[in-house]
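Presented below, as structure tokens, is a lone chain in the form predicted on its own.
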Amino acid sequence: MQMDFSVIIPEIAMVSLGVLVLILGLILPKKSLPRLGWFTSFSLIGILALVVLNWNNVGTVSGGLYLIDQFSQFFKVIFLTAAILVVFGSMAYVDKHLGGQAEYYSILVFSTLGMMVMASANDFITMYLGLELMTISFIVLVCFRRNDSESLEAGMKYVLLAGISSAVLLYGLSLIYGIAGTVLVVEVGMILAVQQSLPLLLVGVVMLVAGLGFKIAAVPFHMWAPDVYQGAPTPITSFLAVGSKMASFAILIRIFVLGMFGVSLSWGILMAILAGVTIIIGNLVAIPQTNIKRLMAYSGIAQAGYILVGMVTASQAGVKAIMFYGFIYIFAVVGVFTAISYYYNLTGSDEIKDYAGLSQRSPLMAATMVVSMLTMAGIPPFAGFVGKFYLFMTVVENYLWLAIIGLIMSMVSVYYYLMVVLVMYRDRPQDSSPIVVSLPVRMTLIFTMLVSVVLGVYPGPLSEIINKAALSFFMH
């Protein structure tokens, strides 16, 4: 059987780009290395264009092990968009704090490749390979500041807990394989629908939830997030918060919605409880935080809970809601962390109190942080309101209590986001000199802010695209 390579051109391009950036790092003179950021970002834009142009070029590779449909294509758009924004927003940070530009950009490309593989994987082995490529890349990136004790500590914590979670996930997958006798997700779903091995299946499902729960930072598997978010280089924190989370949701959807659709176990109730607890703990523990990155870590935990709401019903509407919220979540998170990263470049501090008077020193940075935080809080007219509306609409009928929890906790999140806003707009700065924002950072801040506003006011076209992508997921 001849393999159709046209459907995996973006993946081939990503491999080529990652290797090319490493080679350029070896042959370019040292003074030219900062330009690698521009080269990487524009190359990623080109690959994103390939994905968009091949939107309707769907098919399978290797007998169905690798699946390209509009569902996976949309997730690839999410990953590539996040990578592009992170590269644009991190150039100044990389040049000042990290060095090793070629290694940094190359590993970031390979981590994105791992996410793309996860989105298209249609069997357990390919899923796990993509997951490990992403995880190993993030381990290197988290401890990239080799001379910083916090970064090294974050890397050690992440590698230990990531290893444990990967082992739990792999064992859960092996149990499911032992019951079904196949690694193909669709075939697993058909076989499990008539199997009666419930005790062993229950253990496998719990292990899958635990393994993937770590990747999305859901309670009680969230213990790594605050320390890793705080210690990792800030641009990597933003990519970890968006890319790793959404790639893991792509696997979660494929395994549970397709692979467990006929299972008599009530895993939807498990997802509902997990979502509710994650939303509550994430929002409440964020309140007393004084470090902006730790506050965003607990905010990210709460956001994982909101996205989990879409998993409860395992319906087309739920999948659509996850994809929509995941897309807008990119711009909110990257907008906040780009501002945090650039401000750290100037002050060397991530403490909230040191953001005093930021609105006077840089109105653009302060405005972007406000818009991004209110987007995550779900306040209209920003895009987060539409995303949360889609999510909670899927559970109102059968899980009204979960929608109520989400609504109350969204109001709680407004409180701790506004604490940051008050410091930026009410308090006086110790240094009143204006902050000159570099061109790539300015582009990133303006773009993320505009998208958060436009998609909140006019979400229709994006919603239609996602609806078709979600529909394609259920046509296998």
Second form
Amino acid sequence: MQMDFSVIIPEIAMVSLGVLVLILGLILPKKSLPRLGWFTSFSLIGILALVVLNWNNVGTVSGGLYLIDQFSQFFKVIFLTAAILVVFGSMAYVDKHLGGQAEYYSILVFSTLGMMVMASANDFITMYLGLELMTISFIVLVCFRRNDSESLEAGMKYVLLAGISSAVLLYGLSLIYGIAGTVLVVEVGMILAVQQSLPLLLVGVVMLVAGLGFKIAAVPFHMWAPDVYQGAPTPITSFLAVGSKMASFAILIRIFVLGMFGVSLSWGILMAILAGVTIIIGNLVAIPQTNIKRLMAYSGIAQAGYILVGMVTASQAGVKAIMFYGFIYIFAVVGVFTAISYYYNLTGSDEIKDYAGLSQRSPLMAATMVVSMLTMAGIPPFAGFVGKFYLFMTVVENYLWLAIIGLIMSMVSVYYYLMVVLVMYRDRPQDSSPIVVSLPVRMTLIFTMLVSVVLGVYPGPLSEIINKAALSFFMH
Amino acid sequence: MVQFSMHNAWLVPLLPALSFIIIAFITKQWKKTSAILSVGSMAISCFIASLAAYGVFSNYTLTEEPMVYSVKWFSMAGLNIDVGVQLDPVSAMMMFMVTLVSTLIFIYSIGYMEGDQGYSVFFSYLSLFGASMLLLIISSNLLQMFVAWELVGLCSYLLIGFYSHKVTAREAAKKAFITCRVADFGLLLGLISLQLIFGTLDIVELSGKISNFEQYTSMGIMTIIAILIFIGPIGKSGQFPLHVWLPDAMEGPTPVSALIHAATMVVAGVYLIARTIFLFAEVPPVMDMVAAIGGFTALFAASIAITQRDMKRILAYSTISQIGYMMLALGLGSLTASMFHLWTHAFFKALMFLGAGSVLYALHHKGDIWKMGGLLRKMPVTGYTFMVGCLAISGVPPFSGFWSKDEILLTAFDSGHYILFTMAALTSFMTAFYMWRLFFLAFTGQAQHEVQVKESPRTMTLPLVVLAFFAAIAGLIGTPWAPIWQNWIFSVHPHHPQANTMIMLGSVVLALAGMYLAYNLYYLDRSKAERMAEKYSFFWALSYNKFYVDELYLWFTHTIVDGGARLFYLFDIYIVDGIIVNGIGSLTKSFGSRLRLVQTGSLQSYALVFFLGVLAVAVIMALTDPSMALGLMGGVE
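Shown: the form predicted on its own; wanted: the form predicted together with its partner chain:
Every chain and every other molecule in the complex is listed next, the one we just looked at coming first.
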């Protein structure tokens, strides 16, 4: 069988990059280790360019186990963009607090590779491989502040709970395999379409939902998120919130919308309930938080709920809405977390009350946080509004109550985001010396803010790209 | 030139938007340049808008057949949204009014904000507001309008909280934003339902489809949609019961109060209903509701205004009351009367707010009218222009307010809703009373303050004079003898109520009676007023404390909302992962013990929750899918 390796050049490049960074770390003198951040980010930009240039170069590898279509290309763009922004945003943080640049960047590259594999995986085994590559890389990254007990504790929790969730997921996958007799998602879809509902299938679905629900931090599988988000190094928190979540959504879409379309009626309502509960709990519990990272964790839980809304109908519109919102979401999250980690660098605090007067000390950081938070709250004209509009439009017809919950809770979310904004803009700073923002961080902040504004005002081109990408997904 | 302006009306919001960007990113350091940019861009917009308005009126474009220029905004899976410009008499009039009033208020701000630290920032916000408001006006699509609607809300938030060192200003800004969000949620839900049922949010397409809505949906659904949409205006336009944010919004700089909270943004709600009047017209019960809420708000706010002491707050309640009039007229189906009052109100209310600003400027921002007095002699321009404003709002002919209010009273009378008519008439009396109470207390009698008062600078008095001119004559284009306005702005058919001499005379008598009462109590003998307040202390307290609506809301948020959130929080933290969160702080420095604590304490409970979650999901699955549930209970075949 002829294999077309040209389609997986980005993946090959990722592996090479990960290894190369590790080797460079051994060769380079200690002084020049901080440059590895620049090296990694520019290499990632190059790989991103490769993906974009190969946009239409689609095909399969290994007899259909690995699938490159525009859907997976789009998700790869999301992961690579997030990785690039995270690397840019973490340089100052890594140099000051972590050290071990080579390992850090290398593992970050490998976790991104894991996500890319997840996006392209067309069978359960490959999916699971990608998922584990990503998860194990994240475990290392979460406890990268190895002298800090909070970080280690977070890592410990993550490793054990992720283990449980993986086990459950694997069990679910094996049950589905037991019914369908194949691990290829497309074939599973064809078999289940003509299959009677089986209790076994029910158990399998439940296990899958629980395993992936853990990864996207949907209630009631969300308990780990606030602790891990708080304990992990902040740039990793943002990567966890964006990359891990969106990659899990990629396989969630692949398995459920493609593989279990035939039984979508039975899991649709389940997704709807989970989405509703996640939105409610995430938003309400965010209100009393005093630590910005915990606030963002709960806000992230709520966001996962919004994105889940797109799953409910198992429709093309839903998939598009998820892709659209996911794309917007990375910029909002990375924008906020970049500011948070840079501020932590200077003050050593993540408490919201210590953000007093940030607008006077660094207007750019404050503005980025405001724009990103308003995007997440779905206030026009920022991009989040259009995204939420898509998401809720998909369920208005059959699940009106879910749309109403979503809208009410979006309103609630304005409240706690505004609290942070008020602290930044209204309160007086204890130390009013201006903050000098380093170049890579400044670039990240300005870029994320611009995207949130531009995509809100002019979402046309992105929506057309997604139209095509989603079409390719349904072609199989 | 006229043709050019009509085809390129999108320039009108674009120019202020550009000036916002330039000020925010380039000229922030240079205060004068920023101010000139801001004023200049708005003046050019005003020029274009007036030409476009001239074009629309001279062509006799109908409201039902507007000129639309649109482009695609985004499209996905059966969801196509176009954005564009819709020019018809209503939008042309609004565009002209808003640009004119904005230009004057921008000029006024040059003097008023002199020496403020955030001078450039203020002008950048003003420009952003102008751009958003104009975008709202020209929108050809309801979603586009909603985006602008939120943008003006955002600007309003920024500008109310502009004096950020004041706690009250911050709180007021937050209150305004959140109250309006509550209302916008209803509006958005209404819009989504429209999109879902009719497949479009384009105003022209919608009006075509809604005229035979039976093909798409039932009367009941239409009623719900209309109510949902109406909730938005209730918030934005400060109608009862969501009016509470508007008086607090007076914490912002006075030009902001004049521009946003009197002349333009708060009437956006009225404008939205005017824009979608074809929808409301299909559901008479909702129309009645609009009228009733409008009429009640008018009376309610007026009855609060009569006892307030703060100059700007009185004007704020007056604004709420006057917008109530506009809603009343709309609810009775008269686009003409409603828009006419919107038009005249913009001028006289902006005038009075700017006058109040001028007074506050001279008195170093002490707003209690009982501590003013005798200002007319010291500040003649401010005083006499304010008097014009009072004459206009009280409805004394031939000033503008008389004609538009008469039109509304006439509409109410002709419609046969005599209760609403009585409420409107009573409001008219109260309006005259509280406005002249304000005037006599502030501008006549002995000075009750120790400040050396002098007239405000030219940049501030010039806009006052221009606005006074408009406040005096703006109504003359709509008299019963020369119904130019009525032939321009109408829905379906021109609206020509027969001139009713009785009502005309009656409204003049009411206005004069109110004025006379105020004259009696606050000019001749002020002790009489205090005696009255004591005699009717119950009603006085009720009115002075704004019928305790704010307190009610406060109680509600404190006990229900915050309580609910706390409950969830406690559940999440103390019941489920309580041990660890409390533990973190008190953990010892030793690693081993820490890890042990982690493993013994929360992790088990987290895992427990995880598996309980799995169980819950399984139960949900089983419950929602009967065939599976049966299979499960009967065992595997």
